[in-house]
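What follows is one chain in structure tokens, specifically the form predicted on its own.
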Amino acid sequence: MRVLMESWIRFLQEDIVQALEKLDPNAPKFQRDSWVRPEGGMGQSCVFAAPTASEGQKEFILEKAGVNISIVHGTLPPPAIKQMRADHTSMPLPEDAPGGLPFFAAGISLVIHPKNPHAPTCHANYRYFEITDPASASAGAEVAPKTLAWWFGGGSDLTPSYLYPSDATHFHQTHKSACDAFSPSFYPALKKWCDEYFYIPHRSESRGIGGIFFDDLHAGPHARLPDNPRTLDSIFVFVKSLGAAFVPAYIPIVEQRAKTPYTDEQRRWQLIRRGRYVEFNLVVDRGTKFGLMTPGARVESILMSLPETARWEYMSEMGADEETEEGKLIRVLKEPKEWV
């Protein structure tokens, strides 16, 4: 599975980056940064950052974007093990080992921040994690380590600044179709999980209008997915199907909204909403916390998700009036709705 996962995330990364580059042929290409982790493993960060525009220069569709993959291995120290146990209470995990627990992780993580306030931000992440037996891991490279626990996680979600119900329906329907090919029970469960996960408690609102989210998919029973696939291969096929849904779910939305005229006030609102995005990622998101606790954490890649520009206003009046376009978004963020 390690080899299969690495091959797939490399393919998916290139497929998504090419689709994003085709959106705006006149924009600079994504910077492809291959790196090696001294503690074990490697990765590639594909990052776009729009150059500072001079007066009269055409605006690029994307402002900041990153499509990153990592294939890493090593030993989880006690703080990371403690965080892992707190994050994965629904599945059996091995006992602590004095010297830490050997691990392998491979995944793709991406965040796209368009410049136009009418074009939504989008995030996706798909990952595979293994915990192996410390004794077998020290036996030598010629012996495959014994796997004590493994699981898949991931999902994709949409974060608009302005609400276009047709965009929300398209994004959700595309992911629902990918889920329905396996079970009609999957999409409702993953949609509900997404609404619960991407929630900002101190603001009493969601980060965006949701999508799908899942974690701890393994060979045992799953509390949220009673009919979940139970084998390594069948779960991998399911995860690949969800990953393949990203381009058709998101790219058409950006193509449609990127040329919509916008005002300075709409840009102001977009930056306020991006401030909320930052708050979730730095204060709430458990993936960010776990990543920063992992030895040899590549901080630049982890914080790639943050927008280039954000805004915080003291007691801002924007969004307070439910009859405004900003207020209509806030209403949905306070009370998530069913889009399909």
Second form
Protein chains: 2
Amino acid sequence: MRVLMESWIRFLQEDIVQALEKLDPNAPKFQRDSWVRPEGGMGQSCVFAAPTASEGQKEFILEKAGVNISIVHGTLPPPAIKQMRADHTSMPLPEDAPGGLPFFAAGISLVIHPKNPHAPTCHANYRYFEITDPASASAGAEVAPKTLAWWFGGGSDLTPSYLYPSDATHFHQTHKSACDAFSPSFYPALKKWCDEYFYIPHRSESRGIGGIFFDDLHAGPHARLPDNPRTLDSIFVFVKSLGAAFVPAYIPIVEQRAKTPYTDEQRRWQLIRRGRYVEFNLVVDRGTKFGLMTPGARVESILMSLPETARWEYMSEMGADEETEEGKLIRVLKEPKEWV
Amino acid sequence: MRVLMESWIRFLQEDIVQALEKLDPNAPKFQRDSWVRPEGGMGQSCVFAAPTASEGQKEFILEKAGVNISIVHGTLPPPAIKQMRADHTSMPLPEDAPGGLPFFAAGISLVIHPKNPHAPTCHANYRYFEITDPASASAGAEVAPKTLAWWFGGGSDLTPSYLYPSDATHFHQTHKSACDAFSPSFYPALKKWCDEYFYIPHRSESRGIGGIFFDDLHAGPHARLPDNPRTLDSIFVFVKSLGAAFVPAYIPIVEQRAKTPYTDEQRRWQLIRRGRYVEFNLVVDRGTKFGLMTPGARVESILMSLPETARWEYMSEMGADEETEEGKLIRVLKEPKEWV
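Okay, that one was the form predicted on its own. Can I see the form predicted in complex with another copy of the chain too?
Time for the whole complex; same chain goes first.
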């Protein structure tokens, strides 16, 4: 699975980056940036940042975008194991591992922030995790390590500044179709999980209009997915289908909305909404917090999800009036909707 | 002390706001915004936000500033007590309080973000905290509650985007003089504590060039301040002297630097530095995290500390070259200096 997963995320990264580059042929290409993790493993970041626009210069569709993959391995120290046990209660992680536990993790993670306030931000992430027996690791490289636990996690969600219900429906429908091919129970479960996860408690609002989210998908029974696929291979097929849904779910939306004219006030609202995006990622998101706490983590890759620019206003009046376009978004963020 | 503290922070708030308004007589006045906490207590926010500048319009000295006071009371729920016990190990908080603990807190908190990249951001906060006996609270309002623990905390620190060593020296010297009037051991202890507190571990750099910081100042012995004042009254006199140092420590700096011409690149660097300010406040700062976790907290006041605008660039080259003005700041943030 390690080799298969690595090869799939490499392919998906290139596929998505090419789709994004095709969106705006006049924009600079993504910067492809390979890195090596001294503690074990490597990654490749593909990043786009629009050059600071001079007066009168044509603007690009994207403002900031990153499509990263990482394939890393090493030993989880006991505090990280403790955190992992708390976050993944259904995984059979050993109680006691004073020397730490060997792990392998491979994943793709992406965040796209378009420039136009009518074009939504989008995030997706698919990852495979493995914990192996410390005893078999010390037996030497010629012995294949015994896997103690493995699981997949991931999902994709959309964060608009202005609500276009047809965009929300298209994004959800595309992911629903990918789920329905496996079981009609998957999309409702993953949609609900997404609404719960991407929630900002101190603002009492969702980060965006949702999508799908899952974790701990493995061969055992799953508390939130009663008829989950039960083999490594069938789970991998499912995850690949979800990953393949990203381009058709998102690209047509940004392609259309990037042409909509916008005002300075609409841009201001977008930057305020991006402030909330920053709050979710830095205050709430489990993955970001776990990443920043991990010694040797690549901070530039973890925080690549942050927007190029964000804004905070004290007691902003924008969004307070339910009848405005800004207020309509807030209403949906306060009370998640069914989009399909 | 409750009445004295409330009256002092009201005075200090007005004093500081007037000093800031005098800096820039052509700017709009601060917006004074009183609020009531439904669970008990009240506050007043004095906030400045520069109107979005139109083309060619004269810019104001401040971009965003908030000077807040709050005087609140209520019951700390057991999880908050647990957190408080961990943060204030020297305070004699009861082990077991299933119904929670009555508290009183009064403080002033301010953050000033000037527009000009040469003028530094500044933060200050002084607070008084009291925990009272739940038994005496239930005995009725006519019985004065028995105080189980009380302490003062606070400090002030400077966050420049461009390093002017003379500014750093002036800011530190002004606070050192206020400390030295009580004991020569105070400034070195509070300066060191400030360097330790305002540190961003995931960036391996300080938030700014420091200042002073202290907590748990009470009548008992203090681990970090061997000859601390040991009565409520003498501690209050000390805290008032530190608060009084804010205007002479900061206002002359911003007055001078706000006149320095700046380039778009220098503004860009300022926004990147503000991104780090956001990271400290949302990821690291104990006070912000505690505040956002507290039910009924006034989120707009807590997050008033965030800058109006911030910026994140992936692998930014700014600051990487030690010979540039940006690089000189980074060197000092990586290795705190003695300024006086």
